[in-house]
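First, one chain by itself: the form predicted alone, in structure tokens.
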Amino acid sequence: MTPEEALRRRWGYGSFRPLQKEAVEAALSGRDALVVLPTGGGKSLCYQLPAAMGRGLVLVVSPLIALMDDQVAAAREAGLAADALHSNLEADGRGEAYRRLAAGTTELLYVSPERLLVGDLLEDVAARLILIAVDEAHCVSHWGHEFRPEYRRLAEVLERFPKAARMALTATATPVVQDDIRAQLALREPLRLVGHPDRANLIYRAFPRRDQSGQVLDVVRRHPGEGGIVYAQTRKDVDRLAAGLRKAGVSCAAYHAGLPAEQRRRAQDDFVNERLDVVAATIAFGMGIDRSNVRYVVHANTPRSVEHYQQESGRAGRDGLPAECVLLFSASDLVLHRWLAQKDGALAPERRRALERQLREIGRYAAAPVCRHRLLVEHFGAAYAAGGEGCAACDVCLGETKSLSDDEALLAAKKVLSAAWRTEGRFGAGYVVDLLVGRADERMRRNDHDALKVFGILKDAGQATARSWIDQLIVQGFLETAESGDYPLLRITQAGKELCGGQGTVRLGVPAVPRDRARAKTKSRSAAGRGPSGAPADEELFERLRRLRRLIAQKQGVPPYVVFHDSALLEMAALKPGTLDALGGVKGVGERKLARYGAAFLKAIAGGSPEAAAASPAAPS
């Protein structure tokens, strides 16, 4: 069987991936392979194949303990021979995944780099082992966003197997970081077949935060049913977001650390099971969750880099069809950020720098009003090659946030800097802010304030766009903030300084559409009205594919998504089969898909209802 021949076979596809191929035909030659796609773009493909070829045993070292029997789930509807092995196993699964291990049928089998590094495990899987695949590789690197200490003993057990092929797999890795994953991992002489990054299914949306929980409920209620996810910067955010979300009539749960586990567990369940439209959560929430058709993702605080935008951003969409990401930016939660690092205790130096960078790399992303597409491609490395008017995808290139001229940028940027210079930094940025708009208060007039030039010289331009302006001169380095007490107080640095007296360059922008016509643009674009060839689904029909997804994933006790992705439903709801030849051809219908689900999913596209086309019996897995 050809490696094209099993992807037809096993996964219903008749075409791969971008590079999805030369990392299999990599691993099938023996070859380590370096392998950086975005989500969604097929990696766990990349050595589940080269499992299903029935050459032996594929080792995936992940640290997604919260996926991993999903994971497994998934590939046993391929039909391969998988387990896992993690701490959250109970021991009759954990006796039986051994059993299988030591009879030599298991062909592909999930396992913690904590697990692995207990070592009692390398005898069993010496004789069969083919390929050894490291998924989260920017986990072992300080430069990644993500680094776990295990993952730099790895390289200690890979060692023990000289003849098994190597494989690293992300999503986010900037060059350096990437070198550094090859250097760790001691992987040798590997072919690197790094995708482009863009997500072009993804609109991205950057605004300043004004009104935290309205600007959400904004977002949500443009999707009335659909999954999102909302990420906070803290569990008293979350909380909040939530309870209010709830309050507004939708299905949300909250996802922190301080919930409890089972608490904590039934979200997550619920939300990959479409049980539960939102979840709203720290960062906590995100490695463990593979729901396919989740259609947006909202950041009400920024992120603390930018590969952890691009990888939780990219949460949104991983079925290919449109979906929505938007973040809200302040530069006070660059100022936590900085702050949530360093509670603990002083930061080793490569680490302090590797955070003040990755700092000022999401702030400018955030504030500056450039293509947001072409910032994310060229951050990890590669060319954004965009047509006439942009990407048509990003707030920027839609029109909704405007980039001021070069003389008005300028303008703006000296009035700003002004007030923050006469001020002599002794004050925060929500005071200057009401000083550069006229708000005079009691101490404002006791310290003379009003009586300055600067005082009420951007009334015009309104407390919003003074803040968000005040945010971008951070982020470009013409202010800087200085702890001091309860709050940060803001100043003028050496560039502002230079900046006032004509040295330098800046941008500015200003949000520009009204909300109910950026409304209508991300309708347009994120409704899940076609398939993936192209032809107009029947949303009806959809809805009750969905429906009908949904009580056979009960009835299996698995995700829905392993079921069936929504792309593969929007197929049949347009071209609407009527044999099981014809299921056969949609794209994801693999064979023993085709055989276990086949003949309820043609009962119900000829009109049958879901609960009467699930009662139907599957074929035994």
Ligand code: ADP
Contents of the next structure:
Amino acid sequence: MTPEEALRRRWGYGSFRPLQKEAVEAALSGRDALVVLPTGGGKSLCYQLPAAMGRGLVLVVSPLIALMDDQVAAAREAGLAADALHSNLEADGRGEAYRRLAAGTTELLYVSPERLLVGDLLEDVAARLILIAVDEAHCVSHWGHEFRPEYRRLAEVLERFPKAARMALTATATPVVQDDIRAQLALREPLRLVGHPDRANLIYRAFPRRDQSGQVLDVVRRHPGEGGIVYAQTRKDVDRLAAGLRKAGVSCAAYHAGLPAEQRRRAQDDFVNERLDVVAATIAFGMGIDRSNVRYVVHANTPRSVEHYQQESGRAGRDGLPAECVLLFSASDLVLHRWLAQKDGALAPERRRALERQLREIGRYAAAPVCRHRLLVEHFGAAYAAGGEGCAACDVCLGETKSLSDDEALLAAKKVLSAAWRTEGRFGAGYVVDLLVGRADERMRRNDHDALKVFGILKDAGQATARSWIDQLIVQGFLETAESGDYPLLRITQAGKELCGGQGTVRLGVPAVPRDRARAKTKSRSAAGRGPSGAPADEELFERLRRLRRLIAQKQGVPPYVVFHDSALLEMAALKPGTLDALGGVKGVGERKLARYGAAFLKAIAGGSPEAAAASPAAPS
Ligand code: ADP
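Starting from the form predicted alone shown above, please give the structure in the form predicted in complex with the ligand.
Starting with the chain above, the whole complex follows.
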């Protein structure tokens, strides 16, 4: 069997995604490889397919214990002899897994790093091992965003299997992190397979935050009945947002470390099994989430770094269908991140510099009126080539955020900067905004600031725009906030003074006014109604197939996406195949799934109710 045949028969896919074939061939020829593919790029296949070739055992090291059982279930659906070994496993499951391993029938074995480091697995697997895949390989690097000490010890173990090829996989790695992975995992002249980091199916939007709950609700309302994640910075924000969404009739649960474990587990379980549409969460949520049809991710606060943003927003649209990522930005979030990072003591100078760089970069991403796809792609060291209209998939290129001309931007910046200059760094951003829009209170009159030339100079632009320009000037280094007793004070920087003197350039954008927001274009609904072939899907049938999938998944005790992805259901709802043969031609329907579920889905496509179709017996696993 060739790799192409295995791909078609086991997974039902007609062709490889970019770099998959190269990765598979490297593994089969015993060569080490470093694979950097964005989320949804198809990393699992790079090590699962070699396991399906019947040449020996593939070991997968993954830190995501919560995900392992689902990954094993998905691999088994493709007909692989797969198992997992980790600390959460019940004795029964463990015994079975060991038995199969000793009998030499296991083709794919997932292990946690802790489990592997114990060292007793070596004898069982050594002889048959052809490949060790290290997933989430960025965890080995200090420079990455999720350093895990136990990953640093993996090289010791790898060295005991000199004959097995090594494959390190990650979704996001800057060139520095890539080098670190190669060194730390002792990859031997690895083939570097670095995919383009762009996620073309995601629409990115970043807006200044004005009304957190209202803006979040706007996004959620664009996606009725679809899966979404709302991230917030603090537990309090999470609780408040979740309560607000529930009050608005949205099926939503909260998730953060302050909630009882049972409640968290239920939220996660309900979300993955599509009994729940929205989870409002701190970033504690997500590592274990593999639901492929998450249609939107909203950040109600600014994340800690571009890497975090890429990772968290990347949970949207893993199935390759359109999805939306919205970030609500305020410079005050960056102040909170800085405070949190240092609350247990001052940082070493190197860490402090890294932190400042990360905050500057995410601030720039969120506030600069520049194509967001371009900024993300360039951050990860790749070039971004867009057509004349830009990416057509971010707020800037869609015209929802307007970029001012150079002259207009300079003029507006000078107005804001001189207000900060005149107030001598003794007031917060709120005060400076009031000054700019000409709203005087007692204190301002006492300070005689209502007599300044800048008083009311941005009256026409309005409060929200003035506020956003301050944030934009902060992230471009023309203004800075300085810690003081109660709240951060706003002051002009040296670069800001130079800009006022005509040196340097500045970019400013004007965010869409709230009324435009409601009209914000989303390709999500309309484009989601098409299968991979581009044919429009019968929406009513799609919903019935989703229901059937849920019923089958429930019966089998696996998440719905393990049965079929949304894209396969959309294609069925578009092409309406009438025979097993035709159904087998749908992308994502492998031989085994066809045999197990084909009859049920044909019944539903022919008009049968999901309940009746689900009752038809599935072939035994
Ligand atoms: P990653 O781990 O890189 O985020 P996954 O391995 O979860 O990505 O794959 C993402 C999705 O793409 C899965 O639904 C997978 O079945 C699908 N996929 C992988 N390879 C192919 C392919 N060659 N053709 C079509 N779909 C694929």
